[in-house]
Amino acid sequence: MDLSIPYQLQNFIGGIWAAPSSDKYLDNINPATGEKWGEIPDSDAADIEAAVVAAKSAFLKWSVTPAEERFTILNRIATLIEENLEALALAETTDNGKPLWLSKRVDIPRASANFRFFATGIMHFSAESHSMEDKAINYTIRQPVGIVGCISPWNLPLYLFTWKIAPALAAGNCVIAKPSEVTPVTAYLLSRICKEAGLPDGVLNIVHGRGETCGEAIVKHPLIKAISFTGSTRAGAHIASVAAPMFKKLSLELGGKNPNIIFADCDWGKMMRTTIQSSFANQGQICLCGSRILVEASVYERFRKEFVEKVKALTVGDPLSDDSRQGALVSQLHFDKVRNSIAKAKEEGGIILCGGNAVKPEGRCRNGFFIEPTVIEGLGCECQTNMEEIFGPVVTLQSFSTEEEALQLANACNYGLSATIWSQDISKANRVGAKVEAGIIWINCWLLRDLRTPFGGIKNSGVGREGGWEALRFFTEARNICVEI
C-alpha cells in the first residue's frame, strides 16, 4: 500500500482526509536536522465537533458489530503495520529523532502487537454471573462506553497511540484520537492503514493539533465519555479538573522519576548492561527510564567508575546511522528544557561525572537537538533535580547502606510509576519491591512487559490502569442484571 507522506498532513474524520476548519497549520520539524519537513493541521473545537458527529453516527453499528468481525479488522491492521515496518519506522525516526534501529526493533513491532493482542482479547473477554441460591441469578454485561478520547504523547508516537486506540476499538467504542503535535506522522499513516484494513468510516477519527485547543476540545466535549491520556503530570492535573466534574471516565498515565535500586549481590554484568539501557533508551525520553540510580555503598565506587566509562562510550549521532546509540531530543523546546535542568543541577551542587553538553554531529545533523548522556552525583533527595521529571538523557547517582535507607531514597519522590531492583537474593528483592511506592516493579530486568498485565502508577504518576483486561474494562461500562427465579 502507499504510505507516502504528504508535505501537508490532514485530519482523518468520518473516513475522509480533510483540512482543518481554520485552514491553519503548524510546522513539523525534524529534530535531527532542525529543519522543517512538513505541516500539520492546527485543529480546534470545530474539527472535534465534526469528529464527534462522525463517531456518533458510526457508533450505532460498530457497538453491535460481532466480536469476530472486530477481531478480523483489528487483526488486519496489525498485519498491515508489520508489512509496512520499514516505512513506519523511518517516518517515526524522522518525526521523533530516535535511532532508526530502535524504531524497527521496538516501537513499530509493539504497535502491531497492541492491535493483535486486543483483537484477540475481545474474543475472550467474559462476563460474570452470581447465583443467589434459589432466589435469583445476577449476571454482568459489559457494553462500550460510546465515544472516547485518546490523547497520546510524543516519546513513543505509534506505540502509545495504538495502545490506547486498540482496546477502545476492540470494546466497540468509537474513538477521537489526538497524537502529539510534535510527532504526528505515524498517526497519519495509521489512518491510511485503518482505511485499507476496512475499519468503518467514523469509528476512528484522528485530529491533529495543539493540546490547549484541540486536546482541550476533546476533554470538554460532553459527548466524549472517557479520556485516556498519557503525558505530563501538569497536563494530567488540568484534564482531571475539567473532566471530573463532568463525570467522565479517566485514565491518566503521567510522569515518572523512577528509582533503580542496585544491591551488591546482583548479577553485575546483566545489571550494568540493563542499567545503561534503562537510563538512556530513547535518549531518556521514556516515562519508565530509571533516572535515579541508587547503589549500595560497598559497590558504589566500582559502579560509578564502570558506569561512567560505558556512558562515555555511547555514540551520539545521526538517527539513521546503525552506529548511533543516542539520537536527537524531540524538539528545540525540549532540548532547552533538558539543558536548563542540567544547569539547575550544577546550581544545586551536583557534580557532572560525564556528559551535559550539546552535540553537533557532522553533516546533515549539525543543527539537530543532541545532548550527551549525562551522569550527576552529589545531590540529595530534596533537590529539584531528584524531585522533578527531566525526561531526557540525565541520571543521578546516590548511595545507600541498608534496605531501609534504599527505600527511604526510593520513596522520597512524589512520583510512583516504576522501579527496578537488582539482587540475587530473591527474598530481599521481593521484600523491597513490596515496599517501593510504584505501580510497576521490575526485579533483575527492565521493560519486560506482558500485555495481559495492568500498567500504571501511583502518587503523581497518575490514576487508572492501562494494558490487559484493565484496558478493556476501562473502555466498557458494567451493568448488572438480576433475574428472579
Second form
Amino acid sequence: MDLSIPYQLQNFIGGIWAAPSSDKYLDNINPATGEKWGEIPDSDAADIEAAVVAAKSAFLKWSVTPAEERFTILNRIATLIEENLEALALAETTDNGKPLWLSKRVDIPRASANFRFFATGIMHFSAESHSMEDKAINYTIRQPVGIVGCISPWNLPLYLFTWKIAPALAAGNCVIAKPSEVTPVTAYLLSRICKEAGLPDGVLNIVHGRGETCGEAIVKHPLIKAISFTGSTRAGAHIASVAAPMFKKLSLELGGKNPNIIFADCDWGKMMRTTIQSSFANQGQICLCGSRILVEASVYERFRKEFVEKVKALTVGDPLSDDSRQGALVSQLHFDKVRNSIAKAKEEGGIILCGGNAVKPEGRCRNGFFIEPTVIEGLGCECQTNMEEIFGPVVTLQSFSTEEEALQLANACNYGLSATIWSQDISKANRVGAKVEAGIIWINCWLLRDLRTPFGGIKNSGVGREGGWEALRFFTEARNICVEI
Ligand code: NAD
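Form predicted alone done; form predicted in complex with nicotinamide-adenine-dinucleotide now:
All chains and molecules follow, beginning with the one already shown.
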C-alpha cells in the first residue's frame, strides 16, 4: 500500500481524513537536522467533539461485533504493519531522531506484536463465575467501557500508541487517540493502515494536537469514559485531577528514575553489555532505562573504568547510519532540558566522568539535537539529579556496601517504575527484588517483555496496570449477576 506522507497531516475522524476545525497547524521538526519537515493539525475541543460523535455512532455496532471478527481485523492491521516496516521505521526515525536500525528492530515489530497479541487475547478472554454452594450462582459479564481516550508520548511513538489502542479496540470500545504532537507521523500512517485493514469508520479516531488543548479536551469530555495515558508524572497528576472527579477509569503510566543494582558476584560481561543498553538505548529516552547505577563498593572502581571506556566508544550521529549507536534527542526543548540537567548536576557537585556536551555531526545533521552519553558520579540521593527524571543520555554512579544500603539507595526517590538487579546469587537477587519499590523488576536481564504480564509503575510512576488481561480488564466494565437457585 501507499504510505507516502503528506506535508500537512490530517485528523482521522469517522473514517475520513480532515483538517482541524481551527485550520491551524503546528510545525513538525526533524530532530536530527533541526529542519521543519511537515505540519500537524493543532486540534481543539471542536475536533474532539466531532470524534466523539463518530465514535458514538460506531460503538453501537462495534461493541457487539463478534470477537472473531475483531480478531481478524486487528490481525490484518498487525500484518500490514509488518509489511510496511521500512516505511514506518523511516517515518518514526525522521520524527523522533532514534537510530533507524532500532526502529526497524524494536519499535515497529513491537507495534505489530501489540495488535497480534490483543487480537488473539480477545479470543481467549473470559469472565469469572462464583458459586455460593446450593444458594446462588454469581457470574460476571465484561462489557466494553464505551468511548475511551488514549494519549501517548513521543519516545516510542508507534509502540506505545498501539499498546493502548490495540486492547481498547479488541475489547469492543471506540477510541479517540492522540499521539504526541512531537512525533505524530506513524500515528497518521496507522490511520491509513486501519482503513486498509477494514476497521469500520469511527471505531478509531486519531486527533492530532497539543496536550493542553487537544489532550485536555479528551480528558474533559463527559462521554469519554476511560483514559489511558502514558507520559510525564506532571501531566499525569493534572489529568488525574480532571478525570477523577468525573469518575472516569484511569490508567497512568508515568515517569521513572530506575535503579540498576550491580552486585560484585554478577555475570560481569553480560551485566556490562546490558548496562550500556539499559542506560543509553534510544538516547536514554525509554521510561525503563536505568538512570541510577548502584554498584557494590568492592567492584566500583573496576566498573567505573570499564563502563566509561565503553560509553566513550558509543558513536553519536546520523540516525540513518547503521554505525550510529546514539541518534538525536527528540526536540530542541528536550535538548535544552537535558543540557540544563547536566549543568544542574555540576552545580550540585557532580563529577562528569564522560560526555556532557552537545555534538555537532558533520553534514546534514549539523543542526540536530545531539548530546554525548554522559556519566556522572559524586552525588547523593537527595540531590535533584538523583531525584528527578532527566529522560536523556545521562546516568549517575553511586556505590553501596551492603544489601540494605543498596535497597535504601534504590528506594530513595519518589518514582517506582522499574529496577534491574545483577547477581549470580539468585536467592539474594530475589530477596532484593521483592523489596525494591518498583512495578517491574528485571533480574540479570533488561527490557525482556512478555506481553501477558501486568505492566506499570508504583509510587509517582503511575497507577493501574496495562498488559495482558489487565489491559483487557481495564477496557471492560464488570457486572456481576447473582441468581438464586
Ligand atoms: P508529556 O506528559 O509531556 O506528554 C505525553 C502526552 O500527553 C502527549 O501526547 C501530550 O500532548 C499529552 N498531554 C500533555 N499534557 C496534557 C494534558 N494536560 N492533558 C492531556 N494530555 C496531555 O510526556 P512526554 O514528554 O511526551 O513523554 C515523556 C514522559 O513519558 C517521560 O516522563 C517518560 O518517563 C514517560 N513515559 C512513561 C512510560 C511508562 O510506561 N511508564 C513510557 C514512556 C514514557
